Partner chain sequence: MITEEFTGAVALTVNGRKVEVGARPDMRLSRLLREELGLTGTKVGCDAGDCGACTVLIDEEQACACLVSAAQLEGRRVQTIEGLAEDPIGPALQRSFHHHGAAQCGICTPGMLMASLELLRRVEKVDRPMVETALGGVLCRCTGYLKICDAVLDAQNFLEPDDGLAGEDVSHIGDGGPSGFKSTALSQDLAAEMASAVGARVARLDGLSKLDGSEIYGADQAPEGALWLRAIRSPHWRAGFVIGDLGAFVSNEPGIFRVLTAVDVPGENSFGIFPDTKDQPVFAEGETRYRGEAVAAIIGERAAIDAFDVRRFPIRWEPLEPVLGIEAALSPNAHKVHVSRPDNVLVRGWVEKGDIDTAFRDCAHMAEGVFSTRFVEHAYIEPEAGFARRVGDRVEVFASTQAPYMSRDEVARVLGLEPGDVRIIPSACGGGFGGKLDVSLQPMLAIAAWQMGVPVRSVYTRPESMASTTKRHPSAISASAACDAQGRITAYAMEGDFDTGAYASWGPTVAGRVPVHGAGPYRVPNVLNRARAIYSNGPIAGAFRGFGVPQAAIAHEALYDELAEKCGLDRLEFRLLNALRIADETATGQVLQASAGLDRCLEALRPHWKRMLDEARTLNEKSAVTRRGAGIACMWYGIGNTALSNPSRMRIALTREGKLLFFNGAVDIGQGSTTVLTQIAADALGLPVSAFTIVAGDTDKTADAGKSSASRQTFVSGKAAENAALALRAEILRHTNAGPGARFSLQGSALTVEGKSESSVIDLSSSPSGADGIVFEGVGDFDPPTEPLDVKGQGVPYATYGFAAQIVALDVDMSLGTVRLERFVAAHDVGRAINPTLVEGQIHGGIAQGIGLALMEEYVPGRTENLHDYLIPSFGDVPAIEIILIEAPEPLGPFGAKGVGEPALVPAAPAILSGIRHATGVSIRDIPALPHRVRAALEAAGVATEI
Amino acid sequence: MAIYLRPASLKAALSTLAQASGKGRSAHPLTVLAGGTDIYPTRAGKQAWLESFPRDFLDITQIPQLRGIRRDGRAILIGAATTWTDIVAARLPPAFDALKQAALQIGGLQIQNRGTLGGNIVNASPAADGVPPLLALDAEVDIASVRGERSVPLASFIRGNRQTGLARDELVVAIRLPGHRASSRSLFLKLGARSHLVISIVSVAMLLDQGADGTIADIRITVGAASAVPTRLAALEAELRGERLDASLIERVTPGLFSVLTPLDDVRASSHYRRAAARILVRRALANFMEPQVEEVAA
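Chain-only structure, as in the form predicted in complex with its partner chain:
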């Protein structure tokens, strides 16, 4: 008989996980279930070939404190079970525009309504669209277990293609975004082979803060789907930081600055193409920030 637990509190969830992943008699690995938009498709793939799949679930969608967005001092906390639709609907500073743009391009509305940010990062697909914007925001992952709480940078939390540093008894509780200057803007560009419901061939998130003098005070650039893990382009960021934001910068985005990427050759694209596309998307993102800003009309 399959086990399906749906606790209403974080505490209950954590103690359940602790027991389930312990060594004792009641040990029984549980799969954490949030929106199910990765878990059920994986199950379908297994069922097709009559392979076994996890049937024992800890469903976290009933735990109120896991869903929603709130402030914690200067930081913003996004609960792990917050859906993409929640993110789109939330009032967030412009630094979060990239995250919103990513949310709007994840699957169709059906997926956005149920898929969660926590599920996206724990699933740790190289093409996870939530990850590049979060990396550009210097996200940290708040993790809890009965052993205590810890917070790790997202960049080290995701260790590889579908690998994270999460222990069996741990839950991701929230994504923590440290404070950002109100002047920071951000952008997400996704490249796919059709217009809806498409996994990224390459994606780019860029966060940019322009000083009063027109120079780039801060810039963060992340490329998704072009390495086992979405990757910050530190060398390129360093190249651009402190420079004036004008057309001449485009030429400074040179292939050498992308050497950290290790893109795959697969059915979606060649490795060579992914490198080129990453470069082009970064250039376009930069160019986008150079366009005269349209004043937002206050509602």
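Let's compare: the form predicted in complex with its partner chain is above, so bring in the form predicted on its own.
A single chain, with no partners or molecules, comes next.
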């Protein structure tokens, strides 16, 4: 018989996970359920091909500690079960604009009302739209179990396609985002087969902080869907940091600076196309931070 548990407290949820993990690897693990927007389609596909699929669930939707957005000193904490609709409605600094823009492109309104930030991270899809903005924000993942709590950088938490550093008895409880200067701005751009309701072919999140002298004080650039894990372009960031933000800078975004990407060939696009598209999106993102007439140069 399938198991469906719905604890009302974080303590009860962690205790349940610990008990299930203690049964050994031969037992079916509990699948954590929040929005269910990834679990149910995956389950349906496996069932259609007569493969094993999740049967035992731990529903965390009734745990109040996992919802909401709050400040912790200078940091902002977003509960793991916070929905995309909650993020769009929240009053957040301009540095978080990319995260809000990504939230508005994750499925339709029904998906945004159900899907959660924590689920998008734990699912660890290379094309997860929420991950590039979070990487640009230097996000950390707050994790809890009956053994204690820990916090790890998102960049090391996601280890590959559908692979994370989460143990079987652990639960992601929040995403921790450090404070950013009020002058920091961010942008999210996504390329798909159509404008909405589509998996990304390539996505780009860019966070930029411009100094009073017009130079780039800080910049973070992350590309999604072009490697097994969304990837920060550290070499390109170093190339642009400290430079004046003007149209000539766009020409500094050269193909060689995208060699760190390892895109795959699949039904949506070739690896060559993805790498070229990533460069174009980065150039367009830079142009968006400049004067309107610069935008036509970006392509």
